[in-house]
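Taking the form predicted on its own, here's one chain by itself in structure tokens.
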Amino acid sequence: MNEVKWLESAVFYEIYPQSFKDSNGDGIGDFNGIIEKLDYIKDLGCTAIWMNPCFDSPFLDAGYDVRDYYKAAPRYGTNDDMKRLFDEVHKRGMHILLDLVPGHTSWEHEWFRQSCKAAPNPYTDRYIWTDNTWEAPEGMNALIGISERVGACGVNFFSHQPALNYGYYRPHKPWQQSTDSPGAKATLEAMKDIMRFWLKAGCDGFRVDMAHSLVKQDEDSKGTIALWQDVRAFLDREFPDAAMVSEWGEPDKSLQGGFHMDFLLHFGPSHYNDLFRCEHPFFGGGGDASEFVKAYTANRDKSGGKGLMCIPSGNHDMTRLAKYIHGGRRKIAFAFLLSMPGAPFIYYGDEIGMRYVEGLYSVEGGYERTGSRSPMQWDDTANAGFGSSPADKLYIPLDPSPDRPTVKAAQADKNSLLNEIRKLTAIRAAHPALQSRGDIEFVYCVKNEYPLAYTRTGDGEKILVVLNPSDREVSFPFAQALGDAIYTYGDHAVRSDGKVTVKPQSAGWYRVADA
């Protein structure tokens, strides 16, 4: 597998299309939205962006429902402005992942009404299909009676995502295809001709939606790891320097599977929400990291030490961040992200604060998530700057909250957690032992103590990080003298007799001076 180069120092931008930038007053989101903040992005320190689906589709599901995954959604722009934007992003000497769903399509995809057919053709094999109208397929829900075929068809997620046919890893009744049957390896030809498109086109890559999720009743994942690594050699032969990131949640076996790094999953055995989304969150001052840490560690560990878990500040599936994290401890909270392995991503307005809006009406499939998807507040002009359509055409209302954080506000406020973070990317970006490939060792880590300590080492340079978000002066020992500090917030951490103190709501990384 070829190493990508630049996800090593990779911090991302999450983009929600249809909430970014409205350009032309219809209120969603578009691509030459995403063009006019292309500046704004780069100043903040990111050098990549993570686009949400952007093919047209029905938009039940928020365009994780593809409809066609050869065409840009109409309302966000054609092809060719979709291509323009790659290149406009290219031109900063960035970067950008589409966002691939492979493992269902929307029910009004071509390829779906083909397979209902009756008559046998092409497509007849392309979804997971049961041979008796009135079974569903194992473990899946299924959508039945809809079609002149005899057979019910399973789903992923909503009713309304047929999922695609990779085949069964241990097939055991007459209609479960294996990974080798002709309908299982068209689909994955297929989804590879998508690939090839995009990347033709001059996307840099993708970050794959439940990538362990497509070969069925598949237990240990090795069926899933086996078709990835399909794909991995496809890329190798032809595009060697398309990044791939995984949403799997375990390295050890994305990473057997041709991926450069996992994106870390909010659910599941994680304990990601531990730190930022629960009734007590580690950095709300008053929860627990051990759980976390631990489940960090195993992963880690199962990877041979290459665990590149990217661990986002939220993301389109999740509460916002402001909702639990409050005030300087949200500084704290980046100074965490953005000093761990695996490449940081920061969702859309979470570098100003965006609140979690409450009470909405689901939009798209949002149900409780909609939230988290109000327009971006670039502003205090009309809609926030976000774009000139009347309100009531939003694509989803505004934090109507008189008091909501924008971002003319915060980089004008010298103190801002915007300016904290451009702060935080900068420093990032100097010392490699900070970046992805860093090695790490958590130093300090005990069930519901503060602090949380880890070192950071790489390119000859050892970096101890310190994270206090509690409201009370916390000691843990510490052998090795301290160097200058590369980065504070609030008081300086002190060691004397071998120990480290570190003062309420601080953070800090320190150079350890007998690297």
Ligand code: GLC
Contents of the next structure:
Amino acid sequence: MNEVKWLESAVFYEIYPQSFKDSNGDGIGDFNGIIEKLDYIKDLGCTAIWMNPCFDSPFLDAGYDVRDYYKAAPRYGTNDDMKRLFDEVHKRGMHILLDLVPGHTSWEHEWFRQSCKAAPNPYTDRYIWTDNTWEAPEGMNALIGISERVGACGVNFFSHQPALNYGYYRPHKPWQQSTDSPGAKATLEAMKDIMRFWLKAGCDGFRVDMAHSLVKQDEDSKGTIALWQDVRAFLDREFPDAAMVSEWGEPDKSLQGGFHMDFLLHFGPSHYNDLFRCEHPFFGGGGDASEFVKAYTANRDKSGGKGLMCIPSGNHDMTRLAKYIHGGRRKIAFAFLLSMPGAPFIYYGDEIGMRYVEGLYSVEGGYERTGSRSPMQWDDTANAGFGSSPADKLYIPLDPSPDRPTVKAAQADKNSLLNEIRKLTAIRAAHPALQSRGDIEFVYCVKNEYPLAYTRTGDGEKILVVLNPSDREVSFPFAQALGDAIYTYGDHAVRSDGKVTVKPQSAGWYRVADA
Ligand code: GLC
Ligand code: CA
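Given the form predicted on its own, state the structure of the form predicted in complex with the named molecule.
Next comes the full complex, and the chain you just saw is listed first.
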């Protein structure tokens, strides 16, 4: 597999296209709006973009319900506008991943309409159907009573997202197909065609939605791993530079499947939420990081010491970071995010501390996620500079608070989170040890104690990262002398008697001599 060089030093910015920048005043973000703001993203020190699905869709799950994979959703622009976005990204030396949703389509997709027909046709086996209307596929919700065809169709997420058929790992019912059945193989080839189309158009790769979920009843993921290996082999032949990042949460499996990097998931066993989003988050100053570190280390060991797990500041599925982490502690949280292996992902607006907007009605299947998807706040003009539509035409209402943060105010304040992140990304860019592939070793992490300390090593350099979001002065044993600080927030750490002592609410990245 090709190493994708740019990925190793990448810092991503996640763009939720409907909420980023509306260039034509219809209340919804669009490609031209994103183009207008690329310099802003670059200036933040982000080198790459992950754009959420932007394909034709009835938008019952904000675009994760694709109706036509080959067509940009008209509300964002045309395919040509999207290509122009790719060009503008590349002109700035940046890269862009599209969001591939291979597990399911919208129930309005033409494949599904054909698949619902009683008469056999090329799409009969495109989705997971049982042969009995009253029997749902085991372990799945199903659509029943909507087709001329006899059978129930499995769904992956919402009821309008029928599951595509990539086969069962060990089929044991007559309607279950194997992964090498013609139907399952045709689905995979169709997905490769889609990837081919957008890679030819100029995108740099894909973030893959629910990548772990394709082959059914695949407990050890062997079938799904083999499927992605097949995809990687195709990419190596035709698009060796295509970058692949999975929403999977088990790097030992996804990396075997040929993904370059895997996301740390905010649900499941990762303990990510212990750090950022729980009653007492670690970065809130009174929590625990030890379970997170345990799970992180186990995953890292299982994947051969590769730390290629991407840790996001947030995303369109979780409550905003700013709800739980306040003030200067947000800077400490970013000093963590930007010093961990794997590519960090910054969710749009987190860099200015955008808030979770409470009390909104659900928009496009957002439900409780809607409050994390509100329009980006650029400045103090109408609609916070998001666009010129009437306020009631906005895709999601803006944060109504009079003191809502904006990019303009953050840029003007030299102590803002935004300017701190610019500093952090610049330092990360200058030190390969801090980037994706640098080694990590946890130095101090004790249950319910502070600080969290680890070293990052690479390219002949070793850097000690110390994070103390608590209100206490704390210390930990450390055998080596501290060299110069490449970054500090709050007071500088002090080393004496074999111990490093750090002040309340401080963070630092220090050079250490490699022993
Ligand atoms: C992923 C997406 C989420 C979507 C779901 C179903 O988890 O991040 O937004 O609703 O998949 O496609
Ligand atoms: Ca628009």
